[in-house]
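So this first bit is one chain, no partners, the form predicted on its own, shown in structure tokens.
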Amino acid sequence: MQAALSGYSDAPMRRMAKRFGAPFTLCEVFLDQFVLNVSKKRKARFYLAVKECDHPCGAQVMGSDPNEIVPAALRLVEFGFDLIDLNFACPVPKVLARGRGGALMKDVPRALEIAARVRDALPVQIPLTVKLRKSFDDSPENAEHLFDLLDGLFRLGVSAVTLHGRTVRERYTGVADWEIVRRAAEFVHARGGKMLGSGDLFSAETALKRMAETNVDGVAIARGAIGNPWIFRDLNALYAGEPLPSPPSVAEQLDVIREHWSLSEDLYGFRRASTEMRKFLLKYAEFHPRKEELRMAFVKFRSVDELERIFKVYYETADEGKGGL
């Protein structure tokens, strides 16, 4: 599945990753108190708004506070997402610091009590999932909360989880622990649960060959997703035993591009989208043959015209061997 990216995973990267085989898609992080205010506003249909051709998708909502954070996940269902995702792995410092996120994984009880709540106030048929690492931080104390929390979320109901390889403390330095994905998903699987593993999938043959060491049930992508759809056709593509696909022409990966930003630019408008479309651009353009010049073009567009131009200048009018000018 396409995992929950903050400030990326929004409805437009959503649907292509959908429109490129992700079976399922989760929307980037919302913290309970902006779902709660956010919904009574416009500006909703940015963040909430779920249309025929999202399904099935999720919503992933962060807090500390179970009276906020069930109805916000309440609200996420009203607004029809399929399942909701409990964040206990979010790392950033400001998040840590309020008790939410990461947090809950030094704090087992605080953390089975919002689970329970949660699981409680839905709706029998929404599936409850949760987001984990692999714990705080490296002390013999923390770590052995992973598997007090896995045994608890199961015995309440949770349907699966999601398990980071990196403690807490780690954020995104290092490598992914790829072994205590292994162990917790034997640990999960014993006790009837489903579990998927995260962290470093940055291609489909990676992907592919860690859930063949590792027996989880599937994976969430994430970084390796952001301007890269092509990664779920690639791992479809293996999974079924069928040879790896081409990476994408320079004409294809312009086509890909524009649908992207004709699905942002409907959302948002251009002067939004040209801010939320630049970070997914600079990830299209590792593809191209001259990806340095390319990126710097995407940094400093400002128009549609000028937009167009470098279409033209680096797609349209490129060969395949050089790109460019």
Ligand SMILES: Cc1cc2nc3c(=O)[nH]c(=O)nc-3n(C[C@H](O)[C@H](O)[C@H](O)COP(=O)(O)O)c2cc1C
The other form holds:
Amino acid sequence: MQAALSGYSDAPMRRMAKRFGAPFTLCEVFLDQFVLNVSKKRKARFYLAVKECDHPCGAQVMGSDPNEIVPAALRLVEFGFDLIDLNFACPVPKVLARGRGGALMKDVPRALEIAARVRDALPVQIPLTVKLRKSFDDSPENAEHLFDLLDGLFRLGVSAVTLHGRTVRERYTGVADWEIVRRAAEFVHARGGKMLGSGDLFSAETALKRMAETNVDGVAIARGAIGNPWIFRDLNALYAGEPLPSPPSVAEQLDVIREHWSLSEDLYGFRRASTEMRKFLLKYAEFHPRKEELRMAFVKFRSVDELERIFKVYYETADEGKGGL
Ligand SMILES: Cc1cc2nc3c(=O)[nH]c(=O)nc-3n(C[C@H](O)[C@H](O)[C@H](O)COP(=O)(O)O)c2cc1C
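Okay, that was the form predicted on its own. Show me the form predicted in complex with the named molecule next.
Below is the entire complex, every chain and molecule, led by the chain shown above.
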């Protein structure tokens, strides 16, 4: 699936992921209070609108008070999301200071209370899933909590968890621990649940290898999908036993960038689309034979004309993008 990615997994990114074969996509995390207070205007349109083409699509919510997170989850269902995912993993210090996100990895009773209250309140046909990290930190007492949490979550009717093999304290440093994902998957399967793994999946080959090694039911592709929707096409091909498709040609890269750009501009308008898309463009540039130069050009453009000129010079020349400004 396309993982939840704050600042990235907006509707345009999710639509691109889906078009390239991601069977399921997840929004970036929403704070429960944001969901409760947002009016049905601009912000709701940017963040919470679900179109026919988006299904199946999940919303991720974060909070520490069941009295807020429950109505927020219900509101997300009203907006049309097919699944609710609880975030017990976010490592941002401000979030932890309020007992939200990753702080719940060391407060098992509260985490289970939140999950139980949300599960009870949601319509039965809406699955509840949870995003976890391997532990809050490296201390032995906190390491114990993962299995208590998993046991409790599946007892109360959670459908699946996604486990990121890093501690909250590690944030995104070091290497993700897939051995803990393997052990947790075994534990979860013994309880009839489903487990997805997350961490350092930057290519389809790695994702497939991790699936085979750990017996997870799926993987969440996160940073590896930024400016690379082809990762879903590639993973589907490998999973079906087919050869790895060739990397996109420069012409294909441009088609996909234009498609992503147009989804973004339709949603946000040019100004905001430029900000949202620039971070994707820098990643799309990784596929280009002259990536360094192209990255500099993507950092600098200020108008549609300048962007079109970049496209023309780097992508529309006949010799596989060997032009230059
Ligand atoms: C910029 C960024 C934003 C993220 N936002 C979220 C989020 O909103 N919700 C969530 O559950 N995980 C979030 N994550 C974690 C990812 O979903 C994923 O678990 C993590 O990046 C490990 O996978 P990777 O190493 O393949 O990127 C975020 C990660 C990054 C780098």
